[in-house]
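A single chain comes next, written as structure tokens; it is the form predicted alone.
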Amino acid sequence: MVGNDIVDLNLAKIQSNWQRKGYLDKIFNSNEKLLVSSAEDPDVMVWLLWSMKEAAYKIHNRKTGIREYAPKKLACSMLQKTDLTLGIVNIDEVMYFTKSSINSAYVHSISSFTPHQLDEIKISIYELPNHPSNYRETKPGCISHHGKYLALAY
């Protein structure tokens, strides 16, 4: 089972102030909260760890078939932090890896039981006007979209 979540960063900035007064403290825990103020690009830290906690919920609403998504339940950790960025969900004391990938563009994370399984998902990305029409023949394990964005991983 894999978990894809993609975020369009231009589009993020016009839609979601993030810095508004109580935003962060509906989302992220303590230490959250700190890899955002402590971060050299705070907005790109915001939506990593949205992303992260994004793909990881989608395998864990699969297996569990609950529809909660409650943000600060789903607690975030990084393992390493360089071209991929290796981190953990914690979703109800079950672990979730992911690797996330994160350009000017857009940040992509996805995620699965074992971290020696991240090597193996298959992940296309399209930007408008690019999207195949008929991408769910394709038989993705996990899609996600957002603004110009199509993430497809298998």
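Whichever C-alpha set is largest while still superposing within 1.5 Å between the two forms counts as the rigid core. These numbers were taken from a predicted model, which means no experiment stands behind them. Residue numbers count along the first chain shown, from 1. Compared with the form predicted together with the partner chain:
- Relative to the superposed core, residue 73 undergoes a Cα shift smaller than 2 Å between the two forms.
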Contents of the next structure:
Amino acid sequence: MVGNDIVDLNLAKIQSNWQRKGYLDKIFNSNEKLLVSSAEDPDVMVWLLWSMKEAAYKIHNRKTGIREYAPKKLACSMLQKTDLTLGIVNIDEVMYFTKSSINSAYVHSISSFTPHQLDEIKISIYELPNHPSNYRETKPGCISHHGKYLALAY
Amino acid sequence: MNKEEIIAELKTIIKPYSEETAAFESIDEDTDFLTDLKINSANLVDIVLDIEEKFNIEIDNDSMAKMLTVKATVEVIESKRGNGGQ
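Switching forms now, from the form predicted alone to the form predicted together with the partner chain, please provide the structure.
Whole complex next, starting from this chain.
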């Protein structure tokens, strides 16, 4: 099972004001808020953590059938302090592994049950206007869409 | 404030975050914020914060977890305002 989530950073900038009072308190625990406040680029850190949570939630939701809006139940941490690309998301007692790619245009995260499975995931990211019309026929394991970007994980 | 009035207030809160005009116009209790109105999941936080401000209530995490549909959201607002409202 695979999860994925993409955040178009330009759209996120206009769509969401995470600096709004109370915003981060609703979605992040104290450890995650510390990651944001100490980050070189807090904006990217917010969307990195958010995409990790979304990617993990997508598998968790399919596995358990539970549908809820509880971002604080999903606790993110980085495997290594210096490497933002490999992470863990804990939901209740279950642990999911995430791998992210970060650039100036987007943040993209994939998720799976084991680190080994992460390496086997194939990713395709398309930018508008080059979204393939028949992408559903390729049977992606998870589809994520935000702003200019379409991200498929197999 | 009765249920209809709560839904009317809710509509004004939701409107700026929904790009699905047709779905928004035909909003009812069963409308789902994410699947029907295609609201970005990061904007659901804004809706929860707007509701807190507008209705002068505090929404805890367990209540927020349920707030995926109009019906569930109205129920949370009603319970936080106290049965029957003011």
